[in-house]
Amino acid sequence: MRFAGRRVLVAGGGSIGPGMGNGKAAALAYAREGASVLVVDRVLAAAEETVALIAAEGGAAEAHAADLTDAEAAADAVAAAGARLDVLHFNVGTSVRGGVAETAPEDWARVMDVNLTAAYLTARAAIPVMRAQGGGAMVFISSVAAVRAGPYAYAAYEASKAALGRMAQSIAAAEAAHGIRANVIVPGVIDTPHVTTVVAPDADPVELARARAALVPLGRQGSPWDVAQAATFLASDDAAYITGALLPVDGGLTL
């Protein structure tokens, strides 16, 4: 019960689609651990959805409807949370294929948008809250598109995880002084809703799952859970003297 007593925010608690996705899984096991989590959503139902689970396991929880991307919205959600912070876990995150010659200016806008923007906007809320206190961690969930070339062009979303982790460090260079961890998890191939809504939605399910495992040295996808517990961990008293670190979990995909 490694967070007993504490108040975490996750924001991107909600998942695009059927089953389990990263922001699903993390604020589970968060509220597993014992903390009161506050799920952040774009979407409403997705953030109730994610509550409910936890509610049904005996945690607490409540679901909080959000566009990061909307500083006042941000703000907003910080203030959701209540008079403290313990964690702020960010996982919000939407892509758009193709290289820097086929993506649209607006495209290129959007991912900045949600996965960067969103992320200074929230810890920007965050921070005066987590000086006040005395502290608090923030773990920022980013991709091995960041630090490698995948299949296929991908370069505004390559380029927004990239900044997120620079982002990342720079908290935990800046804050260190007020008790504030900063740090980043880098996934390799996850197995998660958004893999079959948006990043191959015409795929076969199967084939799709079996090319994806083939690609890890370890010989499969990883789970949500994966990213989920490296998540606790960082967040968590066991990962006090670690900050703006850049945690692969991707089963040896970056070796």
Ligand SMILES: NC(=O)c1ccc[n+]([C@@H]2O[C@H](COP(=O)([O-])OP(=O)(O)OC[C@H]3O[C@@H](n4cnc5c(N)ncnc54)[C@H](O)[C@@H]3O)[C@@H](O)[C@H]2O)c1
The other form holds:
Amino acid sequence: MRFAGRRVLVAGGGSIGPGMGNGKAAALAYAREGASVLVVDRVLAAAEETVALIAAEGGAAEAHAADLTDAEAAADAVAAAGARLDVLHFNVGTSVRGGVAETAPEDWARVMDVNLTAAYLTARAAIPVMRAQGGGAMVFISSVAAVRAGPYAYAAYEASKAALGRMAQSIAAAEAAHGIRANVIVPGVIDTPHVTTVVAPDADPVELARARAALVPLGRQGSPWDVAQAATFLASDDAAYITGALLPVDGGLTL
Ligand SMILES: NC(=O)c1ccc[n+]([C@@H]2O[C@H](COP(=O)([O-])OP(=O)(O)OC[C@H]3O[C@@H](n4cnc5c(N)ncnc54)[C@H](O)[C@@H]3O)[C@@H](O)[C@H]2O)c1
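Same protein, the form predicted in complex with the named molecule this time rather than the form predicted alone?
Expanding to the full complex; the earlier chain stays at the top.
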């Protein structure tokens, strides 16, 4: 019960499709360890579904709808958490396939807005709350795409996730004196509805899963729970001396 009495905001805590996503699993994992969780998502129904899963297990959570690419909405979402905010877990993300030459300016801007600017706006709103209470922890969900090429080009996604990692390290350095830690999870190929819905909607799901697992030295795709367990560790006092870290959760993919 590492989060008993703690307030956690999971940004992008819904799921884009049926099944278990990274944000949904993280929200459940924090709640299972005693947190009161504010599940924020652009899609209210998606946040409410996560809240219902937490409530069914006897946990505490509320849903809040916000498009976190909007500064006012991001500030309102943080305010909705209440007087305390112990953990900001930022899971929001989207992607568009294509190299620089194939990426339309509006797609580039949208990916940057969702993956990077929304993280900046949400963290910007959370920092004063955490400073005032004497500390807090942030966890940002990046991707191996931030550090290496994958099977297909993904220029906007790769650039936005790399910048997200550096922004988190900037927060870690600037806010350490206020007791605020910021860390980054770098997931590899994780088996979530995001993959079949956004990344490769036209692929045969069985063949896609086999091909993704074949990339991984440990021989399987990651599960959203692998990401969630790493996040709860980094956000907890067990990681009290860890800040600015980029933690691969990738089964050895980047070795
Ligand atoms: N699945 C993988 O293989 C993999 C690998 C590496 C990294 N990731 C990262 O994991 C995260 C996705 O995990 P997931 O499975 O929970 O995905 P998901 O798409 O199911 O969940 C993301 C949630 O964010 C919400 N969202 C999108 N834009 C938003 C906005 N502007 N404001 C508020 N909410 C918004 C969506 O509605 C959705 O419910 C992303 O950051 C992604 O880049 C995934």
